[in-house]
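Starting off, we have a lone chain in the form predicted alone, written out as structure tokens.
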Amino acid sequence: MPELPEIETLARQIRPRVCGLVFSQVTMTEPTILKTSAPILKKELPGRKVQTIFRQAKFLVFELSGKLNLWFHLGMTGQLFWAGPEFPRDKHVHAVLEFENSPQGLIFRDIRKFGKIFMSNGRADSWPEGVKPFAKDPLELSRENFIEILRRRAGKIKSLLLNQRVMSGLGNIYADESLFEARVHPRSKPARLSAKRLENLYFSIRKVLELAIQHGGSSIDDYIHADGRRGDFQNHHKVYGREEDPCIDCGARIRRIRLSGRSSFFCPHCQKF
């Protein structure tokens, strides 16, 4: 599933191309991804100008004229392209958003159909059923808030980092990479970690996320850029997906365990429990 760096990359790519444009026509063909009904979207979007585009947690948000927001969540296999009529419209293309005086538009493609598109007036209480509010992400949190949030929670550190109600934006890839950077075992409990180690984890997460954004995110399965290019950060992973490979720092074999139903990759020497 695309995480914070991937969505931030899309926001930065699409923003200069789309801001200032006015929707002209909307085509929606897959009801399962729509949390706002197709008739409402087709009625409300045409004629509205895109004022700005930003990332909120793992959502891509279009702020529109008339105080409406249009939200995209890519789910597991969603892709958002900025392309023209030559783009192949296969069975996995579920939404096409066209703009006045522009030969190119936004094309939402999703093989597994776990993505979401919905509209709101900007308030979380106006969100449709099935879309839960999320917590702040590590780039928004202060060091003190980060430590306080983790300290008052029970559970294993990796599971807490993945919990979007505790902290948003992180998924399996960047949680594993950040824990390795901070030399923290994924099974560690925050209450047993010193304030200094939690502070180190905070800065490690921010370092990993910012580096991943610089590399355009990780293209492992379905994630690609709005222009069809791939991200590059998968070539810089230190532990994620590297089971039995040697650790780049100490040479020990990277191990994989299961936590909360997810694979966790770590170095048993660098990340002692």
The other form holds:
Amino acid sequence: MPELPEIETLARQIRPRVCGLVFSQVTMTEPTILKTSAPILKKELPGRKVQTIFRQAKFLVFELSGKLNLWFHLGMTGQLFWAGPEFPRDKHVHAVLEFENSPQGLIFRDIRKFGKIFMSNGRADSWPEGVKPFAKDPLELSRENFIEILRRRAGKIKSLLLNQRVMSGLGNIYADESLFEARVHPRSKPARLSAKRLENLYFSIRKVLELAIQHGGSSIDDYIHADGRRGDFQNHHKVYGREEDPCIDCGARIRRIRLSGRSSFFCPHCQKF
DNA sequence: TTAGCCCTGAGA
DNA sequence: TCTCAGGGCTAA
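Same protein, the form predicted together with the DNA this time rather than the form predicted alone?
Below is the whole assembly, all chains and molecules, this chain first.
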């Protein structure tokens, strides 16, 4: 569930706390989370300084001294937060990253274990081995690029928005919210939508993402901030999770359909093909 | 393009 | 005990 706004929020919160710190000790208890061997990570991280932290697609990337980079993907239920030794190490805590001269460290906790930690060498923006590069996100894309990318694809608009090789950053929640904002039906085919409507969708996506970042993301089940607080944007969802509720615009009942194996919430009256 | 898989907790 | 939630990968 952590999508672009949630990862961006985390990056902004973790950056001022962690940049400049030097890793001291690393504890890994769940091998499936780690896409780099635990012994290598335990050996490589201590002594390295965190230089920058940024978001790339739905990944949180730490650029370290000595041309080493640490990539986090939170999957569905992943949490990365700043806590001291008093925080209970329950069975869902899979990694603890500690720093020199700091009583607090970073805890990686993930109930469903869809999250992953990767390591890469060289430039911070070069993708880790074994990860097929993700596409640009809608905040990076120009309006012209956005329209061109969608127009040359077959398939339904919602499925394309969820496909991280088409564009990255959107997940089920923000795809539904953006399509509602643009009044576009999730089963629409982009090739059949006018340039004007695609342009409208482009600006709707950016508006929804930026508003969600301002609200610190959405906390539905597990997503929390680096300090343990929750995001607020779930209170502003207009269609996601609102099946049978009245549309805030026209009063029609919000419907739910299955698309790409995911629930899609939309207003059958407002959202047109 | 779609189905199934990974995974766990919540709710029926 | 069964079903559902879904990010991203793989196989058909």
